[in-house]
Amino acid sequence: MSDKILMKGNEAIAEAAIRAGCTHFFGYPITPQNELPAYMAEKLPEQGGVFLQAESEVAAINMVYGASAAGARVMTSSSSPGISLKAEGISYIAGAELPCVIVNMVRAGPGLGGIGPSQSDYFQATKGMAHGDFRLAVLAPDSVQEAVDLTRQAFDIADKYRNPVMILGDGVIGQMMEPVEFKEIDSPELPEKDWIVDGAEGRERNIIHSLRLKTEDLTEHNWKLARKYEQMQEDEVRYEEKLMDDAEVAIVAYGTTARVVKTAIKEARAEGIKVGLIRPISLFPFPKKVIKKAAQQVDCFLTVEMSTGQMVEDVRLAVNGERSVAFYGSPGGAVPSPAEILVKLKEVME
């Protein structure tokens, strides 16, 4: 008999999310992913925890800011347009060096858009998050299994790094329904929270801000920083590789994307075109040395994704010039199909 539930991919990252230790969130709604804060406003408080729908995203977030200072394990989730007005408070966070998970299911922009599933956030995620040096982790689900998954990991990482952690996902992600399994997974050893500000008896107080006005405290804070961001680059890379041991050419893509371009590289093997896919699941930190390695085997790269070209900056880096690098993009809400992608892969090889 087995023990997968069928659940809809926001519900299914909210139950993973309380599953992992949860206790605390706030949002705001906006469609693709009002199906998450919903299933939290029933089931967090059934649990003991807490579930508050803010007045607004930037509430939110700086709501999450106190609730981690706390040292509650809290998430919030939101779609695009939310996201932008959380980035100051997400910017915040890690200049404090707060642990949280944060969810965007990508809608179509720019501005106010469309509902429709969409890539087009991940420079907002990589790099352009908000101001100042900092970097989220991201992690890029392509099935509703993996998004419970990597859920679990996300809660750990941003324990591990005390860093807010970003899930990305998109309107097909968080819609559409699977059979999913919450497996009883150990988590690694994290470390003790012993920053968290819950009073000060018996030591000494504990101040969590991210002002610092002298500039070489300022400095050497950055430094710290981004020595973190570089170990995550040595132990958090995740990435998936599909047909890559004869491959000629490779595709790169991840998330819903990535899911199409699998029934397309089928197509393209039974008519005997040698593809192979590279699909990051993590997106920061990036899969730059196995796409580097990749370079010495495959004639050439397409990327593809739900954007007019993104990712395919990251990957155009990782090659460093030494194949070349076709993208196929298919922005606005519209989700590639197979029959595109293979078209294209034929224009590419020609």
Contents of the next structure:
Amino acid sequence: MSDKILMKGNEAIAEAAIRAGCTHFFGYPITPQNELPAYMAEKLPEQGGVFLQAESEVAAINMVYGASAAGARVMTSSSSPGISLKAEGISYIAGAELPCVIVNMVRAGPGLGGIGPSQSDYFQATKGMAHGDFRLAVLAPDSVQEAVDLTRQAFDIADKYRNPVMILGDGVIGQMMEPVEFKEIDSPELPEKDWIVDGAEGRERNIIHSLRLKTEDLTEHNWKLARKYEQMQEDEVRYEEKLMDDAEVAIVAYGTTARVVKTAIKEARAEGIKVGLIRPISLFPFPKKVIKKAAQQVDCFLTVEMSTGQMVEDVRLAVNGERSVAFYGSPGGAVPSPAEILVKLKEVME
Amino acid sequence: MSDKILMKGNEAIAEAAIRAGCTHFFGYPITPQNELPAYMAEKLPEQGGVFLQAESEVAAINMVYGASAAGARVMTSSSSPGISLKAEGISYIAGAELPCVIVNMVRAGPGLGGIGPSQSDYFQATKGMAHGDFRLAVLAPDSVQEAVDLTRQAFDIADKYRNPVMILGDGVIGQMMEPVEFKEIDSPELPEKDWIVDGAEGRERNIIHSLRLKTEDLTEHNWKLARKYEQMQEDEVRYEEKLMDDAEVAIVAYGTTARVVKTAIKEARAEGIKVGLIRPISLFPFPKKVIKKAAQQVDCFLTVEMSTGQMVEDVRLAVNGERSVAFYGSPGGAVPSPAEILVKLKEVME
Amino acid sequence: MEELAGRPKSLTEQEFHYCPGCTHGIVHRLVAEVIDELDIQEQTIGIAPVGCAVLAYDYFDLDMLEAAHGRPPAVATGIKRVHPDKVVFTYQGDGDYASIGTAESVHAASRGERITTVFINNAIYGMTGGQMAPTTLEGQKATTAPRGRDTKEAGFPLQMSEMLATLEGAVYVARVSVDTPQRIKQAKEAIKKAFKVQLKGLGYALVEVLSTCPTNWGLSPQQALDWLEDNMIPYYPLGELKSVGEVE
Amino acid sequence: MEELAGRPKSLTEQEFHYCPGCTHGIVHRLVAEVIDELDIQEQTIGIAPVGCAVLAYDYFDLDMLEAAHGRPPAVATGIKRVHPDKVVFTYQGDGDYASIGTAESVHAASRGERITTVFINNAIYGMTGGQMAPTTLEGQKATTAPRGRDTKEAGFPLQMSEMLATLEGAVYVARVSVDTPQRIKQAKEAIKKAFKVQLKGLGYALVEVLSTCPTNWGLSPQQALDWLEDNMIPYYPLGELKSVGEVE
Amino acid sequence: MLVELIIAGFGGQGVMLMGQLLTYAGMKAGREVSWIPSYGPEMRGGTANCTVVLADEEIASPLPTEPNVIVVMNRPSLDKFAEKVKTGGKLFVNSSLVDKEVQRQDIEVIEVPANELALDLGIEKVANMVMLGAVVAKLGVVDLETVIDSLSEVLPAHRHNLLELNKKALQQGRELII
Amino acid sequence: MLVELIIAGFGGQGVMLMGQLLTYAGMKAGREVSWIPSYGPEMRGGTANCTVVLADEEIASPLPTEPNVIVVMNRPSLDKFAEKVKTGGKLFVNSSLVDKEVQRQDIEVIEVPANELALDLGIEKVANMVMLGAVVAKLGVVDLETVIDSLSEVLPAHRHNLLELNKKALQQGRELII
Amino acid sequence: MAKVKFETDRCKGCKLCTNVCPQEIIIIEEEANIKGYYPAAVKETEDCIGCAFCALICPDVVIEVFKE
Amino acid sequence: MAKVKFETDRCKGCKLCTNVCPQEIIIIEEEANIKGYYPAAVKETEDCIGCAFCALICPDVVIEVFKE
Ligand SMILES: Cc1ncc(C[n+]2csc(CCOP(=O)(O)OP(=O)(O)O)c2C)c(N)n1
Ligand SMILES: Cc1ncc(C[n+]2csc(CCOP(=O)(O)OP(=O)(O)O)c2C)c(N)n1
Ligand code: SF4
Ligand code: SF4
Ligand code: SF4
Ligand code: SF4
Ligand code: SF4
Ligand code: SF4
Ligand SMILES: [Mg+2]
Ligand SMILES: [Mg+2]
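Show the other one: the form predicted in complex with another copy of the chain, since we just had the form predicted on its own.
Every chain and every other molecule in the complex is listed next, the one we just looked at coming first.
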């Protein structure tokens, strides 16, 4: 027996964040992530940290802005409609180059929609989060253990690039209990936070801002951000390949969907179908090279998402016309069944 | 001499909206679109309409939600950070299938950024506006006259599909004065608004909502929305082609950038370079077929945007690997010069 | 036989999804009775919040909308500006009205928007499972205040009605409770007045209703009523805080 | 020679970009003087709003942030919760503080957040070119109120300080003006007190400063001061609205 | 070994705890495990359920579409879930509260008068543990001892006064099967 | 014919109006026209400018990078814009407020003592019209009469009492060139 | 003469009505209703004074009260 | 004895100082400063009483006042 403990995804992420040195949490209630702030409310004060329920998601993300600028490792969490409300604030955080971790336990939209698991915020998370040329690093765990591991990495990536990082899950990841282990991890070398605002005692003053009135400055700033994202593309791509060695078809899926796809693949393999899985773990940076390479091997791709089709565009961009890329979606808060996927898979292979 | 009058883009859009039957406007000040609400404040009350300055962009978009549900043709306008704040509300409007017109006079981001013209909200407008599987129809004029014409169409598209429509411009489109003509246009047949809430007098009551607790309902609803967007792809694609007949290279650009590109093309043609322009007018639905077709003819594409590269992804998706697609960007609030574009064009053609 | 009490016309037949003993149901009935008595069922548009009452659109037999969390006053404004002759009301919880929607609430009141708000103060976030509300009392426990609300960290319970009563546009502001039959009658009177204020076009009208959430308070329905009486009423005194202009 | 007046240490050398006669500059100087006198330059973090004062981060010689429109109180909260021993202040216009930021302002006050707000009420949106502010007076013209503010449509000018003074967490609330040397001295005293309240950890402190916007009022700097005196002070009375606890 | 199990009942019957306890014991026994609850507003005054998977290999989908074991604690749950049991699977029915006959012939139906047996122990609240005892005994994938050992770790500290009672209830449930 | 022109000056000198008037007259004269202002916070206490394009063909870019005509009404504008005039182009300088010599030899520099001439007319405010008169006369792309005719349409109604004065100022500017 | 009528299947057994009845004639039944709640009911209807307190406090609009 | 000092190039010629000076000794110069504004200045310095009103009201921190 290991020292694993059984924990809900939401609580495990909170615990992992605290272990990663997160001292401040600002959030606003929303299903299905409520156990995360509740855990923080319980534990953070015990360690001298601060939990504060903000008056809204808008306030919460701006508190994050302040706390990050003040030098803290800080987190907020929410779910789809709440994330939309944070859009402007996230753009400011990215523009001002502040690190933070944002959890989105996606629920089905649009509008109030439903609270079932969904992946319909993919475009928002990876491309159009808010106004302006910026990106989040987006990490999508498919198990509670991975959620724990990625939470730690999220804080490091945030600090390394001075950029917000999003952990993208859903009700399944957040509500599910699985055994987890909190490994002791050595922190990577991270740049010193010499840019924080804490009263300019004995040093040059610091200024945190996203306004850049001169177009040359803003242009340079935006290219600087773009270079950061390219650097992430070099260094931060994460993915899992499964049974790809001899695969003739590749299913591309992430998060909860990938779990179901694994079952579907097992069943397909049992029927002699040579199918493998490519599971993007970092949605941004997207593992495009891996998919590009796979395009040399497989006959076709099938992308499965809990949406009407979003990541499939990134798959198509990576495949770049070399192979066909089919799509299967479940956009209403229901996890697709392995059987449905199998049917689609067979259809695609014809 | 025609009956053209000289008008600022912002004011011309307001006037066009009023002529299209827009009776209600809710907004919050932000540069560079302030002349639009000011014009509305002046004119709407004269015609028995309502102008109201909301306490925020969040309030404004929710007032739009209410007014649209109540049956009015209604508009709001803002610029990038303000649009980000409207994200949740727009998702609700799309989810509840309400028509409205939203103007975004984009400024350079992220965060407060600058107020110069920019196209860095392309991803937001066309893909990741907010949480959930929905899209806006997005129309991008490149002149004041076109802004006027598209405003009228925007209201019709909104009513036809019961979906929000965005007019995407920038400071140049909004601040520029050009001669415009307000043509008398016959309204297309539009579906009757039998779904509005105005007190259920002598009829079954109506309910406007985006919540759908049963996953089957929400799934069906999302596929219904997806079919709407496919219908738009059939019926609402708008674009301009210029000098494409014999073109060996196609530049893809929209809005203000396309104007500059036209100058660049003129200069390039003078040097004997066979280059043409494909200008998407509807950014969603994107004119992918046109570009796909052009890929059979030209040797390569160059996409020019005032961003670090957003629409270029849609161009690549349309080209689907058939030809190379290069990119030139100007992301800081500055319009690129024809000379820069020409240099890039020559580089690309090598 | 004369009916003394029964199902008001302005409620549908749909059963409430509320927990046993939850006072949301009482207030629904009162609002519907008022609409019946004023005979405005076919002129009224109701707005459901996000909160336990999100499905209010299934219960009121009226034209109804569901608004985003906290935004009913803005949505109501949009409707009222299109149909100034119709009656528009919002039904909102304390999280909705006094936390995320603070700006919309304050400004609808400040504008004197001719709408009516029924504000359910149950000192907790019911729908999401018992988080602290702006109105949660000092020391009261909530999932996000596991040691009880600490005013040093989380601030003081917000007396929203007192605050809004300072605004000129808010012409009727009352706080009522539904913990006893007597107070339920008074609550109905206040709600009725708040609708009449709108019918007269006087300005913004607000009725704060002290309510229970047995589930998240961890009490039986009756204990919850008692807790309300013992703890909420002292901090949130009942009565008309403001009443400007004649309604009758 | 003793210096009676001059450039405070907590201002940089940078020239203000404000229009001639704009009182933003006066208030900047007062805040800097107070910081100098309390000797807290190296402990203070200032937050610039979005509004004409957006570049305040260039002017105050302090650690500074620029916050999103309306959000300085939330940003300040974030900082203060990380550094409870430091001094954090927000500098905000009426659009910022009393319109888009209403929720953040109310809740920072309600929480008794230990921060100080300097709230510039110039009854207009200066930066964006003269739109109506929540504090624009009845009848006052603005680009979005071309016929003058009509309270029936746009509601009443918001007396933000009176409203916030009802909150327990707001322990110091004062309204001052900078239209005469005498009042400027009083304004400085109030600002100083608002910082001391924070240093003592008593709660939220707010100073509303009646200010001019000659450019968008369409008046000369002197006419603007006169207009302020004649029109704003009667509606926005000066003085300490609330002062709880001892600061000296 | 692959157990894919749903436990469903009334809010307040303690079905979540049943699932967690089984999952915890499974983990202790070295199995791969996952537990997932239904969540959200449908819980208001309605039924609650959770899904448990116990497996020898890495668990692919934690959300089986055809569970091989279903436990129903009340009538609405029976109505909702009886159809979902995989052919050849098992359906546990709390016969104290469910008087409806199950029509399916392709599954094994085990009736457990959980509330009555709990009442015998003096407190109806432990009906869930009675049922769990029966389920564990019948499935045989984890020892009941492991489940009992897990009690103190799964029950929150302020409920530890009930450990003994819960243990008894679990044993009571086992009796029924043996 | 293609005139790409920038007019720059102090906020309050009326440079926007100069541009609008020229654009309006251009439109009346059947030209393709566009006008675009600088906008935003840099206007606070700073310089303002606008760009006018008059053309025979459809105007591609309304934002010329190398304008062939630039009009500077004050010193900071000269500093900012003198370099931008296209070789062979024209630079109009309000010599009343600018005493700095322009070094460029590759362009034509036209000095107009606009404020002084305006003062001659009794009101310094119309310096902009004096300058515009000179510009129009020199460029010859629209008749000054068309500009004068446009006055009543471009000036807001409450300023129509100044029509006559503006007309005189325009003519005064023309005199200088002829 | 007053009469009360309980729409038993709507009742959630919250007992609020039992507590407010001045006549103390509302009891909770031993049989659960379709929803699984133990509903309230009046046994000695003749003692009802038609005060309607029960109906006033019932959150689920279960009770009708009539007077002759 | 008091002394005032104007940092002329910071002045925006708003004239607020001229209006508050009890001695009425602040005038506006005829020459524009680098910014193009006509700045304020004190001519009869000896009449200055060091009340610092001018400095108090100056929005651009142009004025320093000293006392011996
Ligand atoms: C933007 C957004 N944030 C958060 C939520 C989650 N949420 C749903 S209801 C609710 C609060 C409910 O509390 P209250 O308004 O007091 O109503 P009650 O349930 O107590 O009646 C919250 C935070 C949401 N749906 N949308
Ligand atoms: C989200 C958002 N909305 C709107 C704006 C545009 N904006 C900039 S400043 C401002 C208001 C300025 O008014 P005020 O706060 O009163 O400050 P003042 O300029 O009068 O000092 C507005 C609306 C913005 N930058 N961001
Ligand atoms: S959770 Fe609370 S407020 Fe919501 S229905 Fe249940 S008792 Fe009522
Ligand atoms: S616009 Fe108004 S507030 Fe802004 S700097 Fe100018 S005078 Fe001051
Ligand atoms: S009407 Fe009054 S007396 Fe009759 S049952 Fe109800 S509460 Fe009791
Ligand atoms: S108050 Fe209503 S729901 Fe509650 S027990 Fe009585 S009848 Fe049933
Ligand atoms: S200090 Fe007083 S007397 Fe001296 S110049 Fe200034 S205002 Fe005048
Ligand atoms: S108050 Fe200051 S800026 Fe204004 S004129 Fe006097 S010295 Fe110059
Ligand atoms: Mg509540
Ligand atoms: Mg202002």
